[in-house]
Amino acid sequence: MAANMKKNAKEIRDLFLLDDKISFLNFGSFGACPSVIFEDLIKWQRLLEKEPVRFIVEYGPKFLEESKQALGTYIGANVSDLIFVPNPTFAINILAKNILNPGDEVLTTNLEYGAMDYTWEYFCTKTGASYKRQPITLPLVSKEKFIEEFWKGVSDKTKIIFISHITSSTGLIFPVEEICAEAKRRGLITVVDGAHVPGHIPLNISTLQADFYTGACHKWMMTPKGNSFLYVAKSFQPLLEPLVISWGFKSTNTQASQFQEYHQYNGTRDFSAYLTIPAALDFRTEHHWDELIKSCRGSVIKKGAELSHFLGTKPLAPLTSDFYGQLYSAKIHTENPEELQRILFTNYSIEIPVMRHGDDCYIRFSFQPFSQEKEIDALIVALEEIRQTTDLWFRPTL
């Protein structure tokens, strides 16, 4: 085993930026970047600051479209059928934006990112079209139930598919493979939001049969901030007007696509986070990321049944790698999430998620190789130690 392999919980912690004094269960929210791939940041930027005028208009779209094959090659996607956005819900807001039509029906999950919900609500409301929420059993009980629960959704007017890989609030891992070829089958566009994907489990674009794909690289990638991007297959590029118009709305240069031009210059930016793409795959293969998050999906399951089970809760979907990858979600019985999110942090150095969805309440951790179990056991006691001090949350007989 190489020597990077050896290096315990704390090693591989002091590879990143993070405050020593908080324990970080929270890596889902905006990832965490490590100190080399932060200094391959500063290093763009500082050559960016060095000579702006040929950086932005010469030496920068070609370092650009390096990292963009390198992503490209890396998630199994045609680099001229992606482009960079700052994050997911970004690319959303192209895509409805455009492809909505009057009496069209998007169909999704109960289950999906707010911000995702309220954009599409708001291009559906403009173009007189309708969102449809379908309602997902949880706990789920397999991905066939899943998928016959979710198609009942479907209608005559159903045009579009808009449903996460990965949710935020759930932690859980959905059945898109199988929501594409079926979505393939009945002549309808699919849109996913990966935006928990890239870096956490195994992406091929090539292969899943989505029109529109979506991910962060800021999150499991473990790039700097503001780093995503937006696939979409050609036939569906030239419907794609920009969000910001600018010098690309009527570019000269022949040789580039309409969409590439269309949506990747649209005025001054610092592009510099795109750039790191190539640094942070390069990380991943010196510390030999993917074989050390193996274990990481292990101790998933372990302390999440644990966490589910002292909550007095069921875990949302059974304990197995076609739900769960490195995060974990337990419904928690509370009427005010956002104070008990500020005591653990505030009392205890926990920098955990508290979330509302719907009516429901979850409390959601990440785990990384720098995660130890021990830190879901003082979780866990915290927990306890508010349970018997305040009314923010309580324990059902089990």
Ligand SMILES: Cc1ncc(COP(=O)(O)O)c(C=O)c1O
Given for the second form:
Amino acid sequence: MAANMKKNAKEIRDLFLLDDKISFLNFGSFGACPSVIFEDLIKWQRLLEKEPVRFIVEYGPKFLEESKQALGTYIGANVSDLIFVPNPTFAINILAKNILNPGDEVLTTNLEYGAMDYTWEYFCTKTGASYKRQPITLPLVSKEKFIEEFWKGVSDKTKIIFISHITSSTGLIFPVEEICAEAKRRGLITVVDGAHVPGHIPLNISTLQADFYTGACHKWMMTPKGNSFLYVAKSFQPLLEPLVISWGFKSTNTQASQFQEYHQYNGTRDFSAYLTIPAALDFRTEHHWDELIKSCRGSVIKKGAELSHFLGTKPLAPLTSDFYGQLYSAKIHTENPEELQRILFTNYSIEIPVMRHGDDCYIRFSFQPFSQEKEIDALIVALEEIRQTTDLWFRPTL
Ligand SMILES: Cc1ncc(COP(=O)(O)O)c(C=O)c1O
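Any chance you could show the form predicted together with the named molecule after that form predicted alone?
Let us now look at the entire complex, which starts with that chain.
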């Protein structure tokens, strides 16, 4: 353990394929895969191409089950309640297409990921349901206030609660445990968007007791892209028709459940990315990743506070681990976040998202064990130079 614990940020960074000329502060969007996990993907693909028929029909599915078992243990879910999906968008499409009825209301927040909003809005319009984005006041004051504000949106038409566990544009952890418990008490269905959660903060789906939970493995679990899951509580599984009709729709496999067959066997594809979960978990163990990310959380709060102060805006929530993991998003006053992001990358080699959400803009950094606090200092220097030489953003007078 000691040898690994002593690895410095540069040595940890060398475990990844990342371009070392870039200050990579955007792990949140698409993750990044360490070379050893990437090589595991190639290993599976080579095995597939060596004997495509045997692999796809015979031993591939066995490896798939093993990989799912490892995932289930890691996230506290029964393997029979899990399906692999390419991404959380796909997962939300499966359920939004199937669980809505005319007149239903889906209660959510105004801080959800845009593609999820589009999905719900599309299927709500199709079925005659409605999608209610309850406004949440930022900065958050406390968990209790958040919960109180959220439930002000509930009505007698509310049937489904949809909420991010960690949000995209604000990077905040939401109190989903409390929301799911209250929803259960009220007899409402819960759908949790945990895209950013696996490998980032601890997750135990069985204690959370959400009815649906989706998470990406290709972000903070660091597998190759196209690797995510959907958990569905047993009672809801029969409701879900597959998005793609294929052999799985009339499967003769008596070993697997209809839920598994419907959603996982829908045409020929390369499922190697799903098989890399054991390698991704081994990587964490070998490098004591969970220990390393604990110290990242301290840096997020320290450097995040500095960034917000520099930008002349308030932190979006109290600076505690209740709200912050390895993402920090700060409000920034800009009319052109796209150009600001482009200049940071092109002129300063800093990869960081600057994004719009509603009427506001946010700049969000991710902090991994290969990140260094001096990268946030360099970001601040770059932003100051941009402020002095352009009118791309301004600091409000406090
Ligand atoms: C909160 C949240 N939900 C869902 C997604 C959807 O991810 P994907 O495009 O991989 O489906 C993202 C992507 O970053 C996200 O941040």
